[in-house]
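Just one chain follows, in the form predicted alone, and it is written as structure tokens.
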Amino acid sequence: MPKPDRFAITGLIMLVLLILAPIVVVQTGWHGGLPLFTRIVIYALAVVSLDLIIGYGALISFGHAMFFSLGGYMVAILAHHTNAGDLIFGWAGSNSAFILWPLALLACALLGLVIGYLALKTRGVQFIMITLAFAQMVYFLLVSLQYYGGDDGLMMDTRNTMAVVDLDNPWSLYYLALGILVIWVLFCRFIVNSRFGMVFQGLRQSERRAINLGVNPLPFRLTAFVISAVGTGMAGILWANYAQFVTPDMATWAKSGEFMAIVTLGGLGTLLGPIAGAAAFIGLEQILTIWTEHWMIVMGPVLVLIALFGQQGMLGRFLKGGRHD
């Protein structure tokens, strides 16, 4: 009898989850609980594209908070400057979610490439340094940015618009970043299990035997490290439709920190396991800013536990099924 596909069920469990928890918790009259569930979503895609150079490649980034203020600058700053009838190098601009998505999913995508090549030629600490430091000069960049409101950030004055959905409507924008969410875990999926994705996996296992097998190691992470960004920089234009705001913090360190714990308490290597992990952290961050303004003294220790105990994270050993790798 063939063994039930975990991810399976573990996935269409939280698909229901997330489907009908927004709804069951606004009947109880928390009006608060759409905007809760729309941030777990918008970190989850975040958190999954990073889980898929992380947990898979063990290519362990502390910059990837650049993208996700990057893919919600871009489509902020692109529709300022169209709502205020000012020309983008001769173009009249658009706040159509069709073109301004595509636009800074690109940017994304380049600035991946860039950061991606100069960054996989070091190993390591080196690495992380090296994409912690570009995120801080990211971060800089945005904050000498006074006429995009330096440190004090960016309004939208009104959300992108798409022709098939309202995104003014919180209901329509959660389903909507449900529904990419879903395509991307999809994806991520595809791209884990195929000829590339063990080649890549390989990579993390021993380099040096993938190497004597004639594997050059660079396009396999570079490519991973860009669908990566561009995943993270998705989520960074939910959240600036979601929020109508970006800051430079979107692009700071602590933000980048903050994405690796979620991984990690979820469970690495695993893409639903991070999905858990945001729901956790977000859901407890929750929680203990009602109990105290002072929530971080008790969310560390949290994580420090769980990091000590449960090394796997929440879904790790039941997805991995006990394997220890």
Contents of the next structure:
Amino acid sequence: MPKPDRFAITGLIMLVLLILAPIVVVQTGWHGGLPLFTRIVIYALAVVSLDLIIGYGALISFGHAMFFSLGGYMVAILAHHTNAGDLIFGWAGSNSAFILWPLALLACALLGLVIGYLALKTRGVQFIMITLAFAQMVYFLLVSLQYYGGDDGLMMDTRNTMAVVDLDNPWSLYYLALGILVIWVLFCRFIVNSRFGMVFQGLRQSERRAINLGVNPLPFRLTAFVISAVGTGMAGILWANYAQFVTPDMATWAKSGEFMAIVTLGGLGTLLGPIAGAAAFIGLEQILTIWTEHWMIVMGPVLVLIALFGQQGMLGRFLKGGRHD
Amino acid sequence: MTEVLSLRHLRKSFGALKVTDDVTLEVRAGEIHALIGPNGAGKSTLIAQICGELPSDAGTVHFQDRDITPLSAFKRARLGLGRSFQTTQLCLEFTVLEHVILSPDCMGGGSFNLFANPRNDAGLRDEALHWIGKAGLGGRENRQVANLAHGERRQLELAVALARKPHVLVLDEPMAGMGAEESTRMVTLLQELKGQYPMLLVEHDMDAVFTLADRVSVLVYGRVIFTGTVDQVRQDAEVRSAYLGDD
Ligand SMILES: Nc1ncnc2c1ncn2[C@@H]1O[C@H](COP(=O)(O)OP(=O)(O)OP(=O)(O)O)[C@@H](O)[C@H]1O
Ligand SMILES: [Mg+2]
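Given the form predicted alone above, what does the protein look like in the form predicted together with its partner chain?
Expanding to the full complex; the earlier chain stays at the top.
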């Protein structure tokens, strides 16, 4: 008898929960429920992308917030010029998501390509430090953009437009984000199980062996890094449309650290674990902020304890178990 | 006789320590060429130079009449240089089957196909199962590599190398750390493979060397002090004093 596919079962349960939970929560009369779940889903998109390279490739990027911020700033800046009636390099601009989002994702892919190429010349702690350094450069660049609000960030007066989906309706925005998350998780799942993914994971487990099989490590790692950057950038795009506001905070090392913490919290190398991690992290943040503004004082130790004792994270043991004899 | 692999005046130093000192030797088509020498003689370093993991200070490596000295390790592997490592280098999370499937799958350097799952490729599966059986791991194809015994991992290393259809095998102490029974099985396996693949075999166990090898080179302090047939080695006084013990 074939073993039940734990990934499929867990994924399905999560999907049903994410479809129903905001409806139920709002029914109880708490209208903060929908924004809360929107944030969870957007974060989930970013951390699933990060898990692809950390969990499956041991490429520990401490700079992924730069892609999150770039995605957000790209759509906010383009919307800003379009609404002000400026020409953008001779182009009148657009508010259409079908034009702006691919442009923003392309920018993330290019940034990922350049930074991935440079960072992948190093390994281990150096890789962590170099991705962090690049993210800090992006952060300071955003702070210095006085025209786009500098430190204060940039408001997005109108959300992007989409043919069928009305992004100004918070329910539509939520279910759109959820739909994108589902597609992205399936895509990542395919990658992980593909020929490409097998080599990519083989490189993590034994680089010397993989090389002796004829594998050139760089193209594989770089491809995965770029895919991860694009997914995180998509989360940034959704964030900008959700908050109608982008700030350099989106690129801070603390944001990159949050992403890494969530991946670890949920379970490295499981794709679904980080979604649970995002729900736990954002949920806890919500509860703690009501209780005290110094919520990080509580959250910090919680994360340290999880990192120390829960090596597999929330779902790692379950999702990785039962696969082999 | 044609040479498959030939090392010419290879050198390598770590600081003042000459680990490979003007090494010239060749592996001929169909032969098993054993490389013996005391601990620290530089055998593993020489293999790293052959496979391109370590750059040589001087000298050349020719493989099938081609100078591969400037090629990086993965390019040499693609040309058909198969190897095993002194300490096994395997992907512990894969199953045996997955690991062996990876070999033919990576033949051209690995695929960028993001969607096809190689585990569902019947051709690859059959091929992998063939080599798994050949290496004596039949029936254990769904075992996770991390759960294999030491000897089984050694066998898997061989299956992984063979599944790439190598033109030469460079084996660094394939019997290291094995029990007597496992060693015997490995020797039998290598004997079966003899003639089909030229091999450079680093080995400490002299019984295995005398059983398997056609020719033997002796490496001491990075220098090849002797190359000859098995019978010549048995008789050579210098080898006996340097390595075999004079009894
Ligand atoms: N990267 C390195 N840096 C400095 N010295 C090294 C390095 N690698 C190996 N050595 C030294 O080179 C010498 C040869 O090592 P090598 O591993 O090649 O020997 P070996 O013949 O394979 O020994 P063994 O039979 O124990 O496997 C040893 O003295 C070792 O300490
Ligand atoms: Mg050695």
